[in-house]
Every structure is written in C-alpha cells, then in structure tokens.
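In structure tokens, the next block holds one chain alone, the form predicted alone.
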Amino acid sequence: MKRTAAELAEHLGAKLTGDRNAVLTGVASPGRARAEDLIYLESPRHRDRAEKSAAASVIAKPGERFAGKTVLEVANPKLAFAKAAAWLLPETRTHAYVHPSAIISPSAKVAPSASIGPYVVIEDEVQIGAGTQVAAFCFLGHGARLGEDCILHPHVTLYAGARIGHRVEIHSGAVIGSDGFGYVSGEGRNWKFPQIGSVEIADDVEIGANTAIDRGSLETTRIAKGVKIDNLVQIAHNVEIGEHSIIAAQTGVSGSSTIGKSVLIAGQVGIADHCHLEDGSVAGAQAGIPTGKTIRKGQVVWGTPARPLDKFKEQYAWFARLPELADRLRKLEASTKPRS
C-alpha cells in the first residue's frame, strides 16, 4: 500500500521532520531497504547503518537527524515500526471459498465469507465465523467453535469442543484440546485420570507451530486475550494464562499452573504443576520452577531451581570460581597437614 510520511506520522502520532510527501510502500532492514521502504533506529550502535541505508524515511527517537532523510520521531521506535508495518502491509486475505475436497458435516455452520482449503475435515456441529481461513489438511472435531477472522495454517488440529475466539492465528502442526497427561498409579498399573474438560482460547491469541494445548481434566484450560505462544510449547491440562503474556519456544507448563497478565517466559523454561507466576513476572531462559512455587508480581527469576535474578548472578559468579577455590582449598589443606 502506498502512503506518505505525513499520513504515517498522523497514524503513529509521530513528530515529522523532512519531506512530508515522501512515499512509503513497505518496510525493510537498513541493508535491504529501497528508497520507498521504512526503516527504524532504536540503538545508537546502528546509526551508521541507518545513515548509509537507501531508505528515505526512518523512525527514530526524538532529536535524531539524518542527512537527506525524513524522520518520524517517537519514544519507542521498534513499537512504532511494528505498527507502521501492520498499516503499510495489511495481511492478504484469501477469498471466500470451499475446496471440493473438503469434508464438511451437514450440521456444521460455516460462515459464507470463510475459506476452507483442500482436504479439511469439519465434523458435526462445528461453527466457523466470518472471514476465517482454514488451510489445507486441518481437522476440526465435533462441536469445535472458531470465531471471526481467524487463520488456521495447514495441519492444525482442533479436538472436539475446542473454543477459539476472534482473530486467533494458529500455525502449522499445532494441536488444541488433546488429552492432558494425567494418571493415577495403583494395583500395579497406571490408570488414566479423566480428561473430559475443555479448552478456551480468547481473542487475538497467536499460537506457534507444533505447540500443544491440552484440554482440562475436569475443568477448563484457558488462554486469555492477546497471549502470544511460540513454537514447540506444551501447555498442560487446567493451565490458565493471563492477558498479553508471552511464552517462548520449548517451554513446558505443567498441569494446574497459573500464569498472570503480561508475564514473560523465555525459551526452554520448565514450570512444574500448581505453580503461580503473578502479573508482570519474568522467567529467564531455561529457568526451572518447582512444584507449587509462586513467582511474585514483577519478580525476575533465573536458573534451576528458579531464584531472583540478583541472587542467581551472585551464585553463578561463585560457581565459575569453584575450580580456583578448590585448588586453593587443596593447597591450604596440604599446608596445614601435620607432618609425621
């Protein structure tokens, strides 16, 4: 879409310095940008790249100037760049259609403006909202509900009864509503605990490729509005995740744990059962959170078992010195050993 720098500045609420009529058609990194692409500068370390870029327009912090370039001044350039990209490059929507190879139950309700790709299977009483796209080889089980303007990429599976809100995007290979991993040991074997609950995913959620979100055992697994989940994440039964939290790849969240609002969970974090991560808390990469532990509001933890970041740094510094300290201890023991 072709816009001017003045139009973008108005959209972003940015202060504009330079050519108000500079044309913008896309976004790019400084090294790959053309004259009509928009770039951004967040750190002074990359100023040289921005100055040398062919891009005629740049988003930067207040007071920044670049010879021959139009500058849109904002407090948070990276956020403004993301908003600009969404505005300049609106998502291409597939036209409404149903592929002849799709298998759709007569009792399913598919909005006329939805698109259903090749080899999709839609079982009884499924509901699909207006403008939703279901790509090839997806499976929607009995009674599943999918809201408006959602995108299911190829090979997504919704088990029976899954509830998906509006504007949800689910990437390839994700499985929503599978049985939780719950067993009771007794009489020489493992008995499966009932997995008959449901899963509810609210509006504006994005779920990465090959992520699995289990249904509740007797209750409901809930993913709140605006949550973003990366690839290869496991969310177990009865987990609840609060609004706008972010979970990075290869994280595992065990059953009945709760994650508050705007929580940040980095890659490969392990969260045991019945844990509580309060609003605004942060779990650093590869942190391990033991059963039943509570991470307090706004707290940053790291390591295994997870502990406050300042304590982790202090302990890690001592761990790095262990070989040196062991050598000193051996020498000290040798010097104090009684002579025979």
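Alternate state requested, the form predicted in complex with a further copy of the same chain (shown: the form predicted alone):
Here we give the lone chain, stripped of any partners or molecules.
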C-alpha cells in the first residue's frame, strides 16, 4: 500500500513535523529500512540508529527531531508503529478460490469468498465464513465451524465440532479439539474418562505453531476474545482463558483451570489443575502453580511452587547467601560453646 506521512498521521492521530507528502510503503528496523519504510524510536538509547537510518519517516515521542526526516509524534511509538504496520502492510489475503485437490463434503458450507488450499479435507457439516483462508493440508473435522476472515496456515487440525470465531489466526501444526487426558485407575489399568466436550475459540485469537488445545471432557474448553497463544503451548480439557490474556511458548495449563482477563503468562509456566488466575495477574517464566491455587487480581508470581514475586526475590537472595549464613552460624556456635 502506498500512503503519505500525512495520511498516516491522521490515521494514528499523530502530530506531524516535516514533509507531509513523504511516501510510505512499508515498515522496517532502522538498519534495514529504505526511504519509504517507516521506523520508530522508543528509547533514547537507540536514537543514533534512527538518525542514521535511510528511512524518511519516524514515529517518535513528542519533541523528537531527526535531521531531514519526517516525524510523527505520539505518546507510545511502539504501539503506533504496530498500528501503522497493520495499516500499511499488504494483507496476505488471497483471492477466493477452491483448489481442485481439496476434498469438501457436499454438506459443508463454504462461503464463496473463502479460499481453500490444496489437499485440504473438509468433512460433513463444516461451516467456513466469508474471507477465511484455509491453507494446504488443513483438516476440518465433522461439524467444525470457522468464522469470517480467519487464517489457517498449513497443517492445522480441527477435530470434529471445534468452533472458531472471526479473525482467528492458527499457525501450522496446531491441533484444536484433541481428547483431554483423563483416566480413572482401577482393576490394574487406566480407564479413559469420557472426553466428549467441546472447544470454543472466540474472535481475534492467535494460536502458535504446534500448540495443542484439548476439547472439554464433559464441559467446554473456552478461549475468549483477543487471547494470544504462542508456539508449543498445551491447553488441557475444560480450561477457560479470559479476554486478551497472553500465553507464551511451551506453557501448559492443566485441566479445569481458569485464567482471567488480561493475564500474562510467560514461557514454560506450568499451571496445575483447578487453578484460578484472576484478572491481570502475571506468572513469570517457568513458574509452577500447584493444584487448586488461586493467584489474586494483579498479583505477580514466580518460582515453583509460585509465590509473590517480591517474596520470591527476597527468599532467593537469601538462598544465594546460604553458604554465608551457614558459616556465620557455625562461627556463632563455636564462640558460644562453653569452654570446659
């Protein structure tokens, strides 16, 4: 897309200083930018890189100036840059088509504006909304539903009955709706607990590569609007994740745990079953939250078992000083020993 700096300033609500007609065709890092790429400066530390960049236009904080460059002034340059990118970059939208190798059940309803790639398999009763793109090798099981303007990258599997909202993007290898992991031990073996619930993923969710989201056992696994899930994440049966929460790579959420709104979960966190993370809480990388635990609203936790971050840090500082503490204790014992 070809835009002027003035058009972008208007789109962002930014104050413009410099050439209103500077042309913008893309975004880039300062080191890679060409003249028509937009860059941004968040921290004064990187001012030099922005200054030297070939880019003609910069998003920066109010008052910043760069010799010979057009400046768009905003309070939050990184946020404005993300919005500008979404506005400037060409959509990856392919034109509507159905590859002749796709196998589509006669009972499936595929919107005419959807695009269906090669070797896609679409089973009975599946519904696919307008503008949705389904790439090669995707499997949509019996009765699965995809909303409008979704993107399924190659090799995505939707088990039967999975329901996906609008503008959901699912990366390659992700599996949605697989059986939960529930067994009852008895008579020397493990009996499978029924895994017949459903999975519902709301609008504007993004799901990373090779992530697995299980269907509910008897209930529903729910991912709310705007949730972002990274690669290789495990979401177990009956889990509920609230709006706009973020879950980084390789984290696992066990059965029946609930996660509130705008919760931030770092990488490799383990959340046991029946936990509750309230709105706005934060779990640091590799934290382990034991069965049934509640993390309070806005609380930040770290460690295994997880505790409030400041306590963890204080305790950990003393952990590092344990050899010193032990030495001091030994000296004290020696000095207070009764001399016989």
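Positions refer to the first chain, counted from 1. Since we're looking at a predicted model, the values are computed, not measured. The term rigid core refers to the most C-alpha atoms you can superpose between the two forms while keeping them within 1.5 Å.
Positional change of residue 324 between the two forms reaches 2 Å or more at the C-alpha, relative to the superposed core.
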